[in-house]
Structure formats: C-alpha cells, structure tokens
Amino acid sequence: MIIIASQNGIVGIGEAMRVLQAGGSAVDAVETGIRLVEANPHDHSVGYSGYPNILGQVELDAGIMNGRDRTTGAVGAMQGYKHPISVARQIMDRLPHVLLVGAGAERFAAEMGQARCDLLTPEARSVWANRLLQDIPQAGPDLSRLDALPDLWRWVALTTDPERADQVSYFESLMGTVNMIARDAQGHICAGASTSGWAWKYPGRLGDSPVAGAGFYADDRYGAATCTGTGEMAIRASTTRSVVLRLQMGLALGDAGRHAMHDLDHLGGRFLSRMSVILMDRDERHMGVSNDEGRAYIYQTEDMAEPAKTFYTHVPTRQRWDRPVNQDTE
C-alpha cells in the first residue's frame, strides 16, 4: 500500500494511509487525504482560503478516478462548498455523468448534503485586492469598477503572469494543486486532484484538475499520474493519459515521464510555463518529472511511520509568456 502526494498533501497523507491500513479503499484514502488539504486555511491554492478569480470569487475544481474500472467524477468552477473532492466522488458514485460545473455542481452539492461555506477568507481577499490595485488602476481605488470593465480579458495575462511571482512559495499559491495517488491492499489504484485554480484567473476558467486524462488518470492494469502547474498545457497534451498509455505500451517509468515532458516541450502558443507530473506504475514504483528545478513530492508506504520527501527529475521545457495587454488584437 502506498500514498503519493504533492508537498501540500502533508496535512492529509497520514490520515489517508490510516484509511488504507484500516482496510479502506484507494478511493476512500484519496478523498480523505485531499479533504484535509481543502480545509487547510494556510493553503491558498486549494479549497477554503484559496485565492479567487480576477473578480474575487473563489471557484473550485476537483477530479477523482477509480483505477479499478476508470469510473470518474469531477466538478469545475464550483463556488460556496469547501470539499469539491467529495462532490466529485459523489458524482462518480451516483450519477451517469463525469463532470458538473458552476451552478449545476453547486445544486448537486446541496442535494448531497454538503454545507455551504464562505470560501474567501480575509487574508486571501487582502492579497487579491492588493495585487489588483497595483495591476488594474482602472478598477478604482476600492475595485468597485472591476466587474464593469468591458475588457477584463485584457488584464488576465498580466495578473496571472507566473514570472511576476518573486518566490516559489508565492508561485505555488498562485498555481498550486493538491495531487494524491493511492494503491490499496487489493491492488486498486486511485488518482485525485483538487484546486482553487489559477489565482486571478478569468471567471469560469477550468484547468486540468477536473479533466480526466489531463490532471489525473488511474488504471489498475498500468499505473497512475497527476499534474501540477499550468493546467492548460496538460489539457492540450492529455498529459496524465499519455503517461499511463506509455506504461501500457511497456515503457519504463522514467521513459514514460520524460516522454510526457518532451511532448509538453513541443507545444506551441503564447502561454507556456511550469509543469510537474507525479507518476506511479502498478508495482508502486514512482517518480516525478518537472520543468521546475528543485521541486519535491512526498510518499508514504504502510511500513513507514512518517512520509518521506523525494525530488522530481528535472526535464527542461521551453517557457514563454506574452505580457502586453494594452494593445489591440490583430
């Protein structure tokens, strides 16, 4: 049995392992572990106290896949509920659908008995307001004119620019995600992801976390993968599905990861940034690959009293970011 997680999963990985040790399923473990991250007010990239979109609304995304049969549930752009991973789990268990977004996801959450919650904490609101007051003076001194701006889209490339993040910890809070992969005593695998999305994003934006095959994927026969970073890249390249497909084709774990990063390196377009992938094969061998040097993830097996940290393999890829936002489009 094993649990693998992004570093912010440290608050949930121990409880997730206790679920496995008590005979629980990999799906139970992933949901349990991620819920604790979603409830952590100190993590501004996931759940409660997550940084909001450009209008100051906290929109949550999450997805979960059962590798036993690849059943999947996901939610996107959901407001007002703290635990999108549990709503995603209930979609997987109760509906013929895979993905619910916006008002539909919120209605379903209420029907499932989830409690409403004000997700925007004073700390997160303060950071949002200070950032936008610097970047968008047209919004007014109290941001009261922000929602009325006729060209809100022009400012998103500036406010979401990863190169404006001066410290790694700040970058993580802007674009972070909690990823978790579990393999239980019966050999079943689950992968899940949850995020408050890209800070200051355009309203309604979905990243890779609620998209099966982009931000998460699991198949008992071969393995699993999850992503953190610029979700648009993982969506375009179907990154986690490509990892598991390469394992299915017989590639070694390291080769599967490096091929996935090389595929990202061949993406074109105006917006390419950081991406990290955690992958595990069906025999619980695991590794991470990242274009961001020095990153680490955590893991814990049933015979470990505490989780351990290990570093991603660095695979450089091209990065670029179009910064002008005040010129007319062609």
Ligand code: ASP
Second form
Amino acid sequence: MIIIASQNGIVGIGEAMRVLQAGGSAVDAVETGIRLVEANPHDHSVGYSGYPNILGQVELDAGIMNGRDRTTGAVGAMQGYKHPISVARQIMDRLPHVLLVGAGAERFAAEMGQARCDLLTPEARSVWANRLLQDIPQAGPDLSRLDALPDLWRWVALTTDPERADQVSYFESLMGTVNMIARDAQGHICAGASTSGWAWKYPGRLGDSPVAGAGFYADDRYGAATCTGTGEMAIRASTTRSVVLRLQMGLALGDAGRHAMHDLDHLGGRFLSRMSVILMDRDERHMGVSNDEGRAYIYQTEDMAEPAKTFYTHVPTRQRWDRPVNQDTE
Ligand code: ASP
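Output block for the form predicted in complex with the named molecule, input the form predicted alone:
Everything in the complex follows now, all chains and molecules, and the chain you saw is the first one.
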C-alpha cells in the first residue's frame, strides 16, 4: 500500500494512509486526502481560499480515476463548493457522465447534499485586488469597471506575467495543484488532482486537473500519473495518459517519465512554463520528473510512520512567456 502526493498533500497523506490501513479503497484514500488539502486555508492553489479568476470568482477543477476499471469523474470551473474532489467522485459513482462544468456541476453538487461555501477568503481577495489595481487602471479605483471591460483577454496575460511580478514567491503561489496517487491492499490504484487553477485566469478556463489523461490517469494493469504545472501543456500532450501508455508498452519508469518531458519540450506556442509529473508503476515504484529544479514530492507506504520527501528528476524543457498585451497596447 502506498500514497504518493505533491508536497501540499502533506496535510492529507497521513489520513489517506489510515484509510488504506483500515481496509479502505484507493479511491476512498485519494478522496479523503485531497479533501483535507481543499479545506486548508493556507493553500491558495486548491479549494477553499484558492486565488480567484480575473473577475474575483474562485473556480475549482478536480478529477479522479479508479484504475480498477478506469471509471472517472471530474468537475471544472465549479464555484461555491469546497470539495470538488467529492463532487468528481459522485459523478463517477452516480452518473453516466465523466465531466460536469460550471452551473451544471454546482447543481449536481447541491443535489448530492454538498454544503455551499464562500470560497474567496479576505486574504485571497486582497492579493487579487492589489494585483489588478496595479495592472488594470481601466478597471477603476475600486475595480467596479472590471466586469464591463470588453477586452478582458488582454489582461489575463498581463496579470500572470512573471516579469511584472514583484517577487518570485508571488509568482510561485499563483499556480499549484494537489496530486495524489494511492494503491490499496487489493492492488487497485487511484489517481486524483484538485486545483483552483491559474490565479487571475480567464473565466471558464479549465486546466488539466479535470481532464482525464491530461492531469491524472490510473490503470491497475500498468500504473498511474498526475501532473501539476501549466495545465495547457498537459492537455495538449495528453501527458498522464501517454506516461501510462509508455508503461503499458514496456518502458522502464525512468524512460516513461523522461520521454513525457521530452515530448513537452517539442510543444510550440506562446505559453510554455512549469510542469511536474509524478508517476508510479503497478508495483509501487515511483518517481517524479519536473522542469522545475529542486522540486520535491512526498510518499508514505504502510510500514512508514511518517511521509518521506523525495526529489523530482530535473528534466529541463524550454519555457516561454510572450507578452502580447504590452506589445500591442503600449
Ligand atoms: N495544473 C494547474 C492548472 O493548470 C495549475 C498548477 O498545477 O500549477 O490549472
């Protein structure tokens, strides 16, 4: 039995392992572990207190896949509910569908008895407001004209431009996701991901976390993978599906991971940035590959009293962040 998670999963990994030790399934463990991250008010990249989209609305994405039969549930751009991973699981268990977004996801969450919740904390609101007041004078001194801007698309690129960020830590906190993979006593594997996505994203933007095969994938026969980083890249390269397919084709874990990064390195386009992938084979061997040097993830097996930290293998890929807004407005 094992639980593997991104570092912010530290608040949930112990409880997820206790679920497995009590005889629970990999799916139960992943849902339990991720819920604790979604409820963590100090994590501004997942669930409650996540940073909002450009209009100040917190929109959450999450997905879960049961490797036993690859049943899947996912939600995208859902507002007003703290636990998208549980809504995703209920979609998997109760609907003939895989992915619900926006108002439909919210309606389903209510039908499932999930409690409504204001996700935007005063702290997250003030970081959002301060950034936008600096960058978008057209929005007015109190941002009251923001919603009426006819060219919101221009400002999305500007507000996330790392060259305009005051400090590196500010930019680092603008993205993030919780990734979790579990393998239970029966050998069943589950992969899940949950995020509030890019801070100041365009309303309705989905990342990789609600897209099966992009941000998460699990197949008991071969293994599992999850991603954190620039979701657009993982969607375009089908990153987690392609990792598991490489394992299926007989590649060693290290080769499967490195090939996935090399594939990302061949993407073109304007926005190429961070990407970190955790992968595990069906025998619980695991590794991470990342273009972000020095990054770590955590894992805990049933015989460990505490989780351990280990580093992703660094595989550099090209990074590019054009600034089309400034070029055609200044
Ligand atoms: N993958 C997430 C997204 O694109 C963000 C992140 O993990 O940094 O929404």
